[in-house]
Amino acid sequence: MKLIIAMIQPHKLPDVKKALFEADVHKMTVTNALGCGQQRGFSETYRGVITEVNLLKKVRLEIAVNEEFVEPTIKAIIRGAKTGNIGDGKIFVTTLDECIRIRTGEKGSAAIG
């Protein structure tokens, strides 16, 4: 079992969801987040005052998958989120020690579904 965490641009969320659904991945958690990476933010002027904006809006996807869905999920996220520009995001893959479905008490890969 793996936990896939992806940080993507907010406007790419519909494309990533579509790509995930095409890869038969339907379960995910989506959270709004702030962060900065290589692009380091930008400067803007508001009422004559220059403001540094170094925390940019991002979307965090968390997807728990069984081993056979790891590669298809990663490929789907890349297919939906990639623009070729700095700021496309990152994907983190971590080992998921245990998963428990609250409703039934199922454990392990059966709980992920």
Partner chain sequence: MKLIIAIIQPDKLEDVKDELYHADVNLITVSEVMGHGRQKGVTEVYRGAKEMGNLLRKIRLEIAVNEEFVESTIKAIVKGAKTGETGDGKIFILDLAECVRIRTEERGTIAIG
Given for the second form:
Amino acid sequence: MKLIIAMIQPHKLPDVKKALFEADVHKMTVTNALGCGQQRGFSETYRGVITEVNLLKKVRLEIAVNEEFVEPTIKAIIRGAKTGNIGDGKIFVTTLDECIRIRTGEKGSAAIG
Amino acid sequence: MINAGDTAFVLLSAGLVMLMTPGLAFFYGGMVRRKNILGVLMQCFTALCVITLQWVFFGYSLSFAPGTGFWGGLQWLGLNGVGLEPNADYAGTIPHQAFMIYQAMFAIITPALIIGAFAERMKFSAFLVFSILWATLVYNPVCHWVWGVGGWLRNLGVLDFAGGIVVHINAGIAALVTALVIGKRKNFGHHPIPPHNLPFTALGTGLLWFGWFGFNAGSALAANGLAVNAFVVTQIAAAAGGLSWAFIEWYLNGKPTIFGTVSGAVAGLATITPAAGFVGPIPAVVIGLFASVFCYIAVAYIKPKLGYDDSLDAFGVHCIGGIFGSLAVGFFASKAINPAGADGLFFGNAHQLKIQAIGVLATAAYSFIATFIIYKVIDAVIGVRVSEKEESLGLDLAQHREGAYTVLE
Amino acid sequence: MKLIIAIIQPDKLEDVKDELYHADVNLITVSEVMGHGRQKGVTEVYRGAKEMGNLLRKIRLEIAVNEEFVESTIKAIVKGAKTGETGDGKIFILDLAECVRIRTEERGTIAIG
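Okay, that one was the form predicted on its own. Can I see the form predicted in complex with its partner chain too?
Complete assembly follows, chain above in first position.
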């Protein structure tokens, strides 16, 4: 089992969701986040006083999947989120030691799907 | 003789000016970090409650009852003798109580303006004591000097139509003093402290702008041509101020901002206040345009250079605006607009400019010294500033045990 | 590759960011969370009704790094966030199985930097 965490551009969320649904990945958690990578921040001005802002708005996806879904999920996220510009985001894959469905108490890969 | 139209107009204006304090609460509330917005709202609404009672018990008497050149007498304590008959000294066509409650709204918003200077770090208990003492020892005397019968600045011939000196300079100087003595917010200058909800600030500006018609036009105390003049120039100066600030930013920083535009509108409004009953429409345009120029310089250049933390620019916008407006009266005032006023420098009377300068300096000096003493006394007795830990947690939770926004749900 | 997750005090975010930049760690994701450990929350009172507000506002940082950056990242977070009081926060370190840069589809350690 793997936990896939992806940081994407907020305006690409609908595309990524659509791509994931097409890849039969229906379960995810989405949160608002701030982040910075190679994409440089920008400066904001408040009453004439300039302020550097280096954290930009991002959307964070968390998706827990069984091994055979790892590659299709990664491909789907790339398909939905890629524009070729800096700031497209990143996908992290971590191993997931355990997964439990709260309602039934099922564990492991049965609980994920 | 009570005039129904005048009475209706002044009562309505009093309602409009009352709305300015909640408007100010949102104007300021949007500028602080979200852990402190309730602290700001609480201070504004508390001023609304506390100063109303202070005004009724003794504030009105100290401000407007016949007395010495410095203070009003005590004969109107508890509104004794302030009835429904007109008082010819102030407004001959409306009940005396209508004048009293209209003036009460001015007494409320003035200490509320100072909140911008010490936002995000003052104890609520200290604020409570400060606002009562400041209203009594600073607002009431200065109000009497300029507007009360027998007040020494009034006798001198100082013109302040709707409170540029009494309200904006007075509160603005007090703001500078409190910002200096309470010290900077933790991390100020080290990290940016951006406003948390600029839509609230824009909403607050809308309420302030709306209420300002009551503030300025209502100061005619009658539904007459003078009130119309004040109404018209108020709108013009606010518009010129907002546009001017936006263009300054556009030119200097590359983009016009909503925060700048609303700040400019408020600067224009504060600046036209003392002049609203003495100048015509075209001088109002000039006043509005330059209001933003001066306030922008104060906020964007002078404040960072001197390093004081006037957190929400109560001094930079209100005091600078009030000073410029009060001096502008000395330039632009015309008897053609208001026969009860005087001519300014541009209409051949240089003397008026000198009188206006005396009014500005005397008020600024008194407010500076008196505010400093009041602050130091309160600090010695109960302490003014919250602890560092409470400042990190935010005033909402630390001082009021409630939160403005939930993170979850 | 490791994924470092840190929970810190909200008003320490700017300090931690500064320290991370000094340590040459430029890629972070920030989100707002609620949490509590040993630090007690503040009881809130709404129109007389008490509510045990034992969850406090916290900031969550996620930083994906290659092995050689793990220690310096931890040190930077501690340096920026430590006050010595309860509530300073915690740092978790997870193994990262895969990392994909969406724009280029690069994978592994070169995708992280």
